[in-house]
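Next up: just one chain, as structure tokens, the form predicted alone.
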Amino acid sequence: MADLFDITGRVAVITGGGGVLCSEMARALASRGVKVAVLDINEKQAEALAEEIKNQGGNAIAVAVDVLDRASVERARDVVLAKYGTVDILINGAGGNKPEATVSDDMSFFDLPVEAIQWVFNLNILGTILPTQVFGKVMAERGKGVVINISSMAAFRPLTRTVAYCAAKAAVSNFTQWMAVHFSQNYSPNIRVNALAPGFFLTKQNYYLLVDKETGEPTERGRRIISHTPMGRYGEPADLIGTLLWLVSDASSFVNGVVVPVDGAFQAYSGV
């Protein structure tokens, strides 16, 4: 059983890697002998995880990308091949919402920006595809290779008020599948691709439709959202780990193209 979960000495790229999630990730990938490349926009925030995992006792770089400009991905891309020499694990990381692209009381849907959109919808969606041609690249030249996307509940049945984020979390999921055939077919079927749908996790992008930011109370979104997850409470970093380690381990060596929700029974509950 611990030979099927040892991921000693294997290469992890982490984009968005500075995120409340990705972090959590990385740390946990980091303290079980996996080289962790952590990719952020921003570059300092990046660099803080990374000296957090060394002075631990791990083996981190801090790399900065912008994942919707193809030549920036490349070009971190050949940072971690000149540090690592391979890929072996790439996380989709990068992603999340805006308030400019979210219906309020203040915006209505008829009125919500179409840059704003078109930046929650590219963010998303463009911004796992480009880091998993450039990196996926590198795994189809080796034969072998694991992706995990970021999905979302929000995938699977679209949530009121986050127009473009549900639009791109779904084609976060259509395209983990797609892909998941795709290379198997086409490059190697030891390079597997499934992605993981976090329930409601307080992050940066979401805090602002979960909590008061006058009283720090639950919102009333939020109180919907507990008593709607039959667990009753938000999930913390931590509980994605273990899904995680499965993934990307050779313990799901036949689990391919599959979206695995982590919510607290969210979406198993009707409501009644």
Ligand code: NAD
Given for the second form:
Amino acid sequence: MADLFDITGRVAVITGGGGVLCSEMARALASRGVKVAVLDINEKQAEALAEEIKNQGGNAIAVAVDVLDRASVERARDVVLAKYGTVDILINGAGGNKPEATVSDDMSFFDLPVEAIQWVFNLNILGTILPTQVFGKVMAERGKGVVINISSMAAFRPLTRTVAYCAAKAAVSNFTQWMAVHFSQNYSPNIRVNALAPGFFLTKQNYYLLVDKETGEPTERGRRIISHTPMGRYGEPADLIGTLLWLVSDASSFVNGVVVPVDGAFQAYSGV
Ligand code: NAD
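Show the form predicted together with the named molecule, please, the one above being the form predicted alone.
The next block holds the full complex; its first chain is the one shown before.
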């Protein structure tokens, strides 16, 4: 049974690898013998993580990348191939929201700036498609690989205020299904594409919505999220790891084109 989950020696590329959720994924994969390429626009963050992994006895490199710039992603691919020779796993982790694209007391839906909406669309959906084009081609050529996209609860059920983010994550879920079919039909049934849909994890991207910056107390939205999460808490980055290990390993060899909620039953709960 343990062999099903054995990923020793595989090569993983993680975009947004320096971030809160994906750095935990990078640590978890490295501790299981995976060679990890930490790709991030924040080079310092990526380097600090790669150093940390190496200090723990793991194998990692940091590569600066902008997932919205094809030439930059291709340069990162060349660095990864020169160092590790191949790519087995791609995690499309770069993504997020920002206050300027969020409806608030000071900003109505009607006045949201187009640049902010576009920023969120680009980062989440284009930033998932583009690295899949570049690293997916390596997988297509060798007929093997696993892609993990990061969707969100916002894709299943639109959340109030974060209009662009919800639409962009719905696109990530849709693209996950599309790409799973496309790889299988055109390149190899041994390339799988699935997504994780994290519920609510208290991180940089949503802190301003969930915690009152004056008092440090939960906002009304934060309280409502917890009361709508039957398990009664926010997720911890470590909560994603079991599902990740299942999806990147041969344990999920016939699982393809699915979006797995990791959400403490938020999505299952009707509220009654
Ligand atoms: P985070 O901000 O900590 O991590 C995102 C990382 O992406 C950062 O390190 C950032 O530097 C990097 N990045 C941003 N733009 C980039 C670019 N153009 N090119 C390369 N890297 C870039 O966020 P997180 O909360 O860890 O989120 C990780 C993923 O999980 C995102 O897709 C996010 O939307 C998704 N998600 C988060 C939650 C949550 O509750 N935090 C819930 C559901 C989904």
